[in-house]
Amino acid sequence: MSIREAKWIKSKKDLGEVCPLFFAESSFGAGIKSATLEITALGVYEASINGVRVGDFILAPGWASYARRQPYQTYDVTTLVREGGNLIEVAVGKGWRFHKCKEWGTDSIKPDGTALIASLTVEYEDGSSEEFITDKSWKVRASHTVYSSIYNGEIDDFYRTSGEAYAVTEFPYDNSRLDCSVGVPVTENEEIGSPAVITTPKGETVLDFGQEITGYVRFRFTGFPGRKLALQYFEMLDRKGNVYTKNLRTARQRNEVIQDGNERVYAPRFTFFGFRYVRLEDWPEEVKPENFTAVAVYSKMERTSEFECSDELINKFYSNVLRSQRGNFLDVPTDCPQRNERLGWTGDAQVFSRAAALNYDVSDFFKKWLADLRLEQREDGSVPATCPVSRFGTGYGSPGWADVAVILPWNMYLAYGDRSFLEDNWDMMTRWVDYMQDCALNKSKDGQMSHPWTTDGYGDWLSLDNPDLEAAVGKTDKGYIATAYFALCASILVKAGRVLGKDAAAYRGMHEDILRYFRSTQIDGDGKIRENTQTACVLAIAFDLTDDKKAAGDQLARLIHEAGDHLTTGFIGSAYLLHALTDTGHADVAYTLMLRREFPSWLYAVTKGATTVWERWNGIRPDGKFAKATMNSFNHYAYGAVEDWLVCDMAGLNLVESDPGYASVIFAPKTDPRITHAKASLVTARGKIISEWTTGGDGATEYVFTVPEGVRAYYTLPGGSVQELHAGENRIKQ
């Protein structure tokens, strides 16, 4: 037997908002060899056997495309099960499945309320086995968690008694949806203790943990029976130093505890918060910093890269990118961890995917998410803007967002050399590109493909070339962006087809057709891009849409200079901006943008004390005012995509597309006199690769390239040809 033969159970009594605690006792004989628990829930669960928590997965079973698959986990619980009686307890919270936010209404997936299914299998030394499953023999009672919400927080009441036990009821739920969970569990990964204690001008007591965190606070208290204490989580103090929560929108981000008078070390278990600060309300005793520890929770990923250079603000920015990735890679790649959103926006993941794979091993993380993306793709091939799909932000077919279906598998294949990224997703990739072609043909009056295939979508989100700096959509024509991504995806299919041995001739012809259209309608005879914006030039260069990259690069550099030597790009353009400049002979302009401290720039937020990447260039304006509260996250990784330029261009560590997974590397640093040192390292399946350079007082630069055994390595320095390197440390002075 297995979990598929177990029964789904729920409380026969309506417990309202209270989280149910399912429990049962089982008895096992002597000579236990092993014990395995398979378990999942509608909602999120926390299980224990004989009072000891099972596993370390926070918010299990995670967030998936619940309408199509139900993940479950398998735990080795041999050390928890004993001969004789065993008490199994499982508390189930609302989780993502049953979230409620004011403007969202009730989630569309609500089959029968929180429920549980589990199977405990015990194997004995004599070869026999015994299984204990969820069925009508289980009982349920109200847990001490009387309210839980991913967005609003949690209320725990320790003063109330545990209450009477109620019967459970079995109910039919499609067990064919059960899916042995892949991916990476969400775990407690960091602890930040001893916060600063602040008294605001309004007299409120606030804890400052010194950095943005996704997670919660674990704290010690005694308190008084029946009295309530509360923690309000938030990101920013306002200009006067008071609590600022407007940018949370309707998310309450609040944790309340009703005390019973006993000393406790407590943390919420069915929610998470995005925060740096915590306001304490009705605190029952002296506030001691040592009694509070912020716990950072995110998918358990191995760190793979390191970067440093001679500019300390850039180093802080790099750390901020890492922290934003950790804070938003919580089972799905969310946009932000604090407000009433926290969705797996496909556009954010698309632009950041190259940097993500440098920073951490995200192979299994993205395999899981891509599995859900395949399930969320519509029959016509269109791809959603968020995955898993939610009632908020569920538009389909937005250029730059939906293209994640092609770009992400390709980028992961290049990073890890794992063909399964292309094999598993080939159908999704081709169906998306076919959808774009169908849309283009449907617009045609003469049977010829019509471009652009759409003028809808999010455009160059949050760019600064719109005169209204609070506007969301930039100036670059959406149809232009649609055509550019159409061409890129078609070209990727040609390359992916070559890897898999697929016939991609149709996509080769499609790509050539798009290029002919683009070059005849979007580029002047002198090579100038007619859509005269920074992002338009960037896409023409980065996606190989122009056969005169020098002219497009000169135009881009000129637009930057005319803007006051600053960028105006948004989510789409910024990801490729510095690469486009560097690849067209304007590395000095790329350095100018990267080193810029003033608004707008990557380092501007750092000068304002940011410890993560902001959603907007103007999250805090130069005058100290906040941007529009309706969309102003201070932990939003999309603009951190530039970090791959730091590693690949400044430090010069690059993979070779024809030999992916860093089986071959090419070192190609782009130096600048404003930076005297840069170093990047990357842990790969073949060993640690290091690229480092230092410019001395005499103007000479020494390069040190470290190559693992078995890796083919080459280097090219400014003004030089490509040269081969040997395994080990290579020192070159120029």
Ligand code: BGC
Given for the second form:
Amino acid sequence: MSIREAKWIKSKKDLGEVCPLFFAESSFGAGIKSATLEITALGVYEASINGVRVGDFILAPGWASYARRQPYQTYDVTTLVREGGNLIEVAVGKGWRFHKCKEWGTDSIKPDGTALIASLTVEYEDGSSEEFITDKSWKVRASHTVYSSIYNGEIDDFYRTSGEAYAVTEFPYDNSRLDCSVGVPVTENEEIGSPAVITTPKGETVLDFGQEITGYVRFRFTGFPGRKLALQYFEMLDRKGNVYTKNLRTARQRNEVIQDGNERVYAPRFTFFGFRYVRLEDWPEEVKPENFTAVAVYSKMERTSEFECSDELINKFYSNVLRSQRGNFLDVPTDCPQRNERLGWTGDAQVFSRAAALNYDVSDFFKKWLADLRLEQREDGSVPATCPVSRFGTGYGSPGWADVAVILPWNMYLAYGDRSFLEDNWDMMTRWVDYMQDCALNKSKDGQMSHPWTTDGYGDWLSLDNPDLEAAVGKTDKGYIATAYFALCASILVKAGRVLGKDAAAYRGMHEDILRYFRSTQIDGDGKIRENTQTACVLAIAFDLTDDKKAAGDQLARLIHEAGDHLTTGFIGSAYLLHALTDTGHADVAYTLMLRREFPSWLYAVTKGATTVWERWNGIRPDGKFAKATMNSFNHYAYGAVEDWLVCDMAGLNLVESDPGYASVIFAPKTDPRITHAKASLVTARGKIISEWTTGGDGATEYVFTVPEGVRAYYTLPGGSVQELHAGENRIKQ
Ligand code: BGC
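May I ask for the structure of the form predicted together with the named molecule now, the form predicted alone having been displayed?
Entire complex below, previous chain first.
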């Protein structure tokens, strides 16, 4: 027997907003050899056996395309189960399945839809086994969590909890959807203690944890029976130093506790918050910093890269990128952790995926998300804007967003050398590209491409070249962006087909057609890109759309200069901007943009005290005002995509497409007199690779490249010629 034979149960009595606590007693004989619990819930669960928590997965079973796949977990619970009576308890919160915010239609989470399925298998020393499953014999009562919502927070009432037990009902469910969960559990990974205690000009008491994280505060209270404690989580203090919650939109981000008089160390269990600050409302006792610890929760990932250079602000920016990744890799790669979105926006993940795979081992994390993306792909091949599909992300087929279906598997294959990224996703990848081709040809005369395949989508999201700085969509023509990504995806299929030994001739032909169309409609005879924006030039260079990259690079450098030596790019252009400059002989301009501290730039936010990457270049404007609250997250990793330029171009540590997973490595640092030292390291399956350079007072640069045994390593000399390196440390002075 397994979980598939167990029964789904839910409370017979509608508990409304209150989260149910399912429980049962099971009795086992002597000589237990092992015990295994398979479990999942509609909602999010926390299980315990004999009072001890099972596993450390926060918000299990995680978030998936529930309509098609219901993940379940398997835990070894041998140490928790004992001979004789055992009490199994499972509290089920509303989770992503039942979340509600006003903008999602309603913020009522009634009636209660939560349900549970589980099976506990005990194996005995004598080879026999016993199974204990969820069925009608279980009972349920109201847990102390009387309200839980991913967006709004949690209310725990320890005071009024009644012990009354109710019956459960079994109900039918398609158990073929049960899916033994891949992916990475979300766990408590960091603790930040001793916050500063601030009194705001309005007289409110606020805890400042000094950095933005995603998670919650664990705190100790002594207990006043019936007294309510309330915590309001938020990201920013306003210009006057008062609490600012407007940018949360309708996400309430509150935690309330009704005390029962007992001293407790408490944390909410079915929600998370994006925050740096917490307002304590009407706190009944002295606020002692040592009683409060912020706990960062995210998918457990191994850190793989390290980076440092001689510019302290850049180093800070790098750690902000890492923090934004941690704060947004919570089972699903989310856009932001605080407002009423927290969704797996596909474009954000697409642009950030290369940097993500440098920072942490995201292989299993993205395998799981890609499995959901495959399920969310529409019958006609189109790909959604968010995965899992959600009420906000109902748009399908947005260029740069939907292309994640091709770009992400390819980037992960390159980062890890794991062919299964291509094997598992080949069907999704080709169906998406075929879909674009169908759209392009449907609009065309004589089967020749004469239109962009779409003129729709999110465009160069949040760029600065729209005269209205608050506008979301930039100036670069959406059809141009669509064609550029279409070409990129077709070219990736040609390469992926080669890896897999598939016949990709059709995609080679398709790619040539797209290029022919693109070049005849978008590029002048002298190589000038007609769509005269920074992002248009970036895409033409980065996606190999022009055969005169030098002209496009010069145009890009000119546009940057004309803008006042700053970028105007949005999500789409910024990801490749510095690479495009470096690859066309303008590394100095790339450095100028990276080193710029004034608005707009990557470091501008750092000068304003950012501890994570902001959603907008102008999240806080130079005059100190916030950008429009409707779209102003302070923890959004998309612009952090540039970090891969720091590692690959500044420090010079690069993978090799034809020998992926760092089986080969090319060291190609691009130095600049404004930086005297840079170092990046990367832990790979073959060992740690390090690229480091230091320029001394005499102007000479010393390079130190460390190569693990068995890795083929090359160094590209400034003139372009290539030198082979040996395992161990290679020192070169030039
Ligand atoms: C999200 C973005 C996302 C975008 C789509 C926003 O609301 O926060 O990061 O990619 O919508 O355009």
